[in-house]
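Here we start with a single chain on its own, the form predicted alone, put down as structure tokens.
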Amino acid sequence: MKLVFVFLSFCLLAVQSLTFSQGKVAKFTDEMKADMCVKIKAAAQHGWQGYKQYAWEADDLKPLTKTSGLWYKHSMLMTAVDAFDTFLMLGLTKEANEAKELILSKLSFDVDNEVQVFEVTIRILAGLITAYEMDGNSKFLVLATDLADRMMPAFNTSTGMPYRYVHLQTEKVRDSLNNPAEIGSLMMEFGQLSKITGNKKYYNAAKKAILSVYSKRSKLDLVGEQINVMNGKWVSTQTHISGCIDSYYECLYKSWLLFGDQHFKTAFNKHNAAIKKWLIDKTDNGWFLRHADMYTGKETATTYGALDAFYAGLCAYAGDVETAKHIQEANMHMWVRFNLEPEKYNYRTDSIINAYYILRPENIESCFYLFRATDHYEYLWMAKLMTDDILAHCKTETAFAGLKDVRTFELVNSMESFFFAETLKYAYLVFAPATAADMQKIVFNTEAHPFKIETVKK
């Protein structure tokens, strides 16, 4: 049956590719959009039901063994917090109420947990801020403020760049070797908390951190992938747009939209120009982005993957549709070349480096931003193919699971909370009416939690 599905998918892609190349894209009707929204809502309900049945009050569900998983000693309710605003946006009132009740009755940060500042910020702190903005219950804000206060000791370094880990009770910090993504991605959450509470300490700490990274850029306006937060020296000078750097660039642009602070726009513009000059590799299969040395621009690898796929969406969001469409062509090639996108791919040798797929959202996310920027049906067709692939190959009796190998569809015992926060949300919003997410009024953080903005800077 799987072979039949792969063959049909291949045929669909061939027809679509021919159509796109001829400049004639089949219409994606309102009825088709509505049908996709219904399927995605059902998927969210299916995944949540599995979590409720087998992993209630835990961080996440292990779908193959039907067991629960914890990130740390005590649950941070990762899935519930990450999923809450998605349920609201999808109109799943029952599920949203269940998540809300669990969070407000069980979530506490006065626990013996040493946490990774980045992951807890983009998932938990962001989710709580958004929950407060969308729901209005002040208990969400109390939780968000308590969590942020417990993580503030991480910023106590000579450079202002934070440690990677902090203990929520003892304030003990560790791991001074951090990276631009984990440092820069804190800006939106801590900044938004300052805007809501009026306490500038969160904004000031996060801004000092992200601009400290920017100040360490090379003369080519590129950054490396690992830096010592105590002395500001680069430990790894390899540059790219993948993990360890990716959301640093994303959050510079989005922080400018969110706060209107020109420092962020200036930094983004310099980096973005450098990325296009030094990293884009134009191939017959679209524009990929290489790895290089931050000081010389010399190519170090032709590795690309699921995380890199976000950059097409960021380019579209920032107004550069021309670059975005060529990168998305590469993203689509990577997806269909191996049934679903692999985690890492060598586009030069056309070979897989890491074959797993853990329900990542970035490719569908780029479809969302490109469709919003262009209204071109081709991005709906791309999103449909990706969504259908996920629902067909990752669905289990219990919920959804990642794939150990995209070539064989072998499942892995994991359903990350970002499947709810990002993958299902972006999949839904591609097809939903534009009013479901008014991009003049909100900005999504890197985990797709929407933050309210007062004005949009042009």
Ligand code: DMJ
The other form holds:
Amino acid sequence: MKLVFVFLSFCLLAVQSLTFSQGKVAKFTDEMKADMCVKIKAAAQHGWQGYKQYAWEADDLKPLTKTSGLWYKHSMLMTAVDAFDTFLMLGLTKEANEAKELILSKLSFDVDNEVQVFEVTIRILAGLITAYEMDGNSKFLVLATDLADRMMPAFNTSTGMPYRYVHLQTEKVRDSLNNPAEIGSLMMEFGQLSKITGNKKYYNAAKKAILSVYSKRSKLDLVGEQINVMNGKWVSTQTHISGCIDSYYECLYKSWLLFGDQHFKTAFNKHNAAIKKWLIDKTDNGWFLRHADMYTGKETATTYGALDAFYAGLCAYAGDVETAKHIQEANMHMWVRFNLEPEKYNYRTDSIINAYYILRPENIESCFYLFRATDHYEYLWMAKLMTDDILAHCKTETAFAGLKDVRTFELVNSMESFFFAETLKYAYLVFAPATAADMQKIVFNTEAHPFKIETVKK
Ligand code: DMJ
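What I would like now is the form predicted in complex with the ligand, since the data block earlier showed the form predicted alone; can you produce it?
Below is the entire complex, every chain and molecule, led by the chain shown above.
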């Protein structure tokens, strides 16, 4: 059995390299694109149906036990808020109306919840801002402003970098050991709220925070993965582009696009040059990114994974298609090597470190940016393969579930809200007409909520 499995994996890899590396990529027809869009819309409806049936008003659905899940004491309607703008972009009007009705009738932040600033900002605050921008109902903006105001005490530190947790009623803050991703990724949401409301305090607080991280970079222009927000000292000097750092880089570039503030562009350019110099590891299977020490640049691990896959898309978005292409080759290798991509993988020893797959979007997200940058069919084929794998192996009777182990397809009892916000959205947008997401007019936050570049003030 094991031998058959190894043989099949080998064949799949061989087919993959023939399909994607010869420069002779088969045409992806308009009919095929339309078919993919239909499938993805049906998947979004299936997942939402499961949430409605078994987890209505909760944060998320536990798809295997058919029960509901809460992040904190009181529901923040994580799934509904994260999914709303995806339903709008996919043209799922009924589902969008159901989510809107639920949010506007039930969501309140005057609750006894201590929340993680980063997660609640990228999912809930962002979802409410885009809901306001796309739908126009001012109640979304009232909710967004209330939430942001309740989180503002987190920024009250000598460095300007926020605490990780804040209580929504008491303003009590907790956990001064934060990381660049959780600090820097607040810029787009708080900044956009300032643009809409005309109140600069959100923009200023988030800008001070992200540039404070930048000011702590090493001489190599790299940052570590954990920092004390009280004294600005690095607690971990490990550097990479994975979790804890990833969206800090992403948000610097995107904040420049969104606000036109040169500080962000300068910071992104410096960091990006350093990433390319110190972290890119060119292998026969594509370009991976290593872990290293931020002060010496010395390699500390050859670990890569599902989260790292975003960087190909970011490079393509920032105009460096050549680098993006090679990294996407590595992303694709990681995907087909094990049926589906694992959370963490040692690309040098070719072994899995963490075998789970929790419906993450980054690899398909990179296909989206690369297709938009090149118009090359190969990124449609890649996105199709990934989407089909997810639909085949993660679909349950009630909704969708992550995998405990990508080698065995054993399921895990979780359907993350980013499956709606990001995975299904990027999958759909790769195949949909370009007008479905006009990238001259919007910038996606790290959770794929589309912020308008020109915002009409309220
Ligand atoms: C999302 O919440 C965001 O994309 C974040 O930046 C990283 N992790 C998840 C998706 O994998």
